[in-house]
Amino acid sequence: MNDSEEKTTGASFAEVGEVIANHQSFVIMSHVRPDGDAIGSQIALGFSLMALGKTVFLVNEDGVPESLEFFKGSGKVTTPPSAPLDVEVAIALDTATKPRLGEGALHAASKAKVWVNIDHHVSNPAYGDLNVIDATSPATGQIIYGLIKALDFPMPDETRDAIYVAVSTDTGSFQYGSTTAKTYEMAADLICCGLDVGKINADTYDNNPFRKLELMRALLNTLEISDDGKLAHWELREATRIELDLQPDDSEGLIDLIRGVKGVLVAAFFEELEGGKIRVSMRSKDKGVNVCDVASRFGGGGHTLAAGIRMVGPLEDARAKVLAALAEALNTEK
């Protein structure tokens, strides 16, 4: 047993790597709205299945968001088809609950007799038959990799970059405190196994559309900060979105910019979806202001430092319950 896998709680590698062995077919799936490390992982996990002759569907409810279609292999990641898919295991990366899978994407994989669940969340409630549950982790592309190591299972290209995307966006490009040693350790291993750096970077972090700069400045005229400098906040309403013809991902990582400035301890994110849902993201500097516990007072979950929900609106009364919630935490901060 490695390292990695003393850290995880439920199934072993081994454990997962022997319902590998003994099946066929596999449906990997992530959560909706997915991030690079939902998608990540899924190409990650599924190309090196592939390589071993494993018959693999990659789906996600919502499908590759454009800012991540540079992926290699991510046009085999497709929505959820209409009828179930014929396969004997489902595996679920980066998601914290089954529902987050979304309808179609649970509808598709209604037939498998196996489910296994690989994540990083430490509200992770262990929904698999067998669960890999590592909250120490930064990524789910981390942990991936650290399976695909155990089991010495191939590495091809697609593998190699996508959880290098997956592990750089989920910790900031390696800045934020999760990142261990470790993490630097398998980004140099990449590297040796011929990551371009220079270039993955590029498309990751280089490559917005005019509208995301549109939408920064929308939200800009959105943002406030407590007296005491500690808590910031902004919004996006509905129309905004309309109007600015945005992408699900457009607003993705723009939570750090406010959770940037210089004595602000939390920021939060409220936004208007369909139907009259809010999106609440929030992000914390200190261990001290747990946003997991405030999410999931209100149903979410997530990480001591980055969590989200997801409740009715309006979006003037969550703001208000979630702002109250977060002030009172940042009031007994340790």
Ligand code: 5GP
Contents of the next structure:
Amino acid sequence: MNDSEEKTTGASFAEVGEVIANHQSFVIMSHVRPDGDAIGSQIALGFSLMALGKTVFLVNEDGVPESLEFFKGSGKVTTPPSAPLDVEVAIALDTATKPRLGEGALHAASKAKVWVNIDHHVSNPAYGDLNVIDATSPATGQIIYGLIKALDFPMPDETRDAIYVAVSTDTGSFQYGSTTAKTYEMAADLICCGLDVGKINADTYDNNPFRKLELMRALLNTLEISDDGKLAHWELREATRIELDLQPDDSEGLIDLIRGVKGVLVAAFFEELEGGKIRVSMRSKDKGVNVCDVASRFGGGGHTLAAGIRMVGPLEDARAKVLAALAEALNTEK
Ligand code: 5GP
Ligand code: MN
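In place of the form predicted on its own, output the structure of the form predicted together with guanosine-5'-monophosphate (5GP).
All chains and molecules follow, beginning with the one already shown.
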């Protein structure tokens, strides 16, 4: 299945609205190593529910990365408390599989009676009691916008700004093919509601720590490209991470540099994680080369054109296996 095919699983916004109306306490979570769509969706829905008078906990296994601390309301997002929270409802946002919420977050949410799963990953197996899976949406933030509008929920400034950043970061600044007329209409509406476009884009994109450029330099030194020029990849070793004192989100978005090379159809990034696991990040420029399918073969997932894997190392082995699978996918390009 590719991103253009409709795959909305399960619940309507009205059903989610009923669950919200019938309960008072909520924990809202998103995936480990959160990106702008993950944290943005949590803040967006969380502040809207708080404005309705609900008790809301915003929990992320890894907390808010430095690059997303500029979000209004980011201080409300915490790492998981050690004891389970007294909440009735758990809401998972932008999280393709339940374990990707992280063990601590799952423990924190373990007293919840009802699970709501809102996501745009085509590979999401619908693990909630209520599932709103819209793989046609470019970002979970856009689904949250639709939910808030459909249910006539409040749109405080934190929610307005968080939706914009969530969608901007997941669409490569409103550039990817997944961006629809609805996306632009939504952005226009948020601007009409008072969003400061210049400031929010500067906060999002012109605020990189210098070490991110040092990382870019280190990655470029490992860059390799296949003989046919279609598959480019680079890698990050633990030694470099330690030497440059890198944060997990420093590599966010850098893969777009190799994806952007003329002739390249697939870009891959291999990263040694603490503890020996390997993180693989993949991007495709061609819907005929489905990197989500490749990721699924190794226990990962994501979208047709952007997917990821956590797999056992060492890096050499993981890289050889994934590059072989990508070469095969490129050779059988539909
Ligand atoms: P990124 O390369 O930016 O980390 O992730 C690209 C996409 O793949 C995101 O939508 C992300 O949620 C998904 N993804 C990344 N890593 C994994 C993984 O280990 N498992 C699954 N199921 N999805 C992943
Ligand atoms: Mn997303």
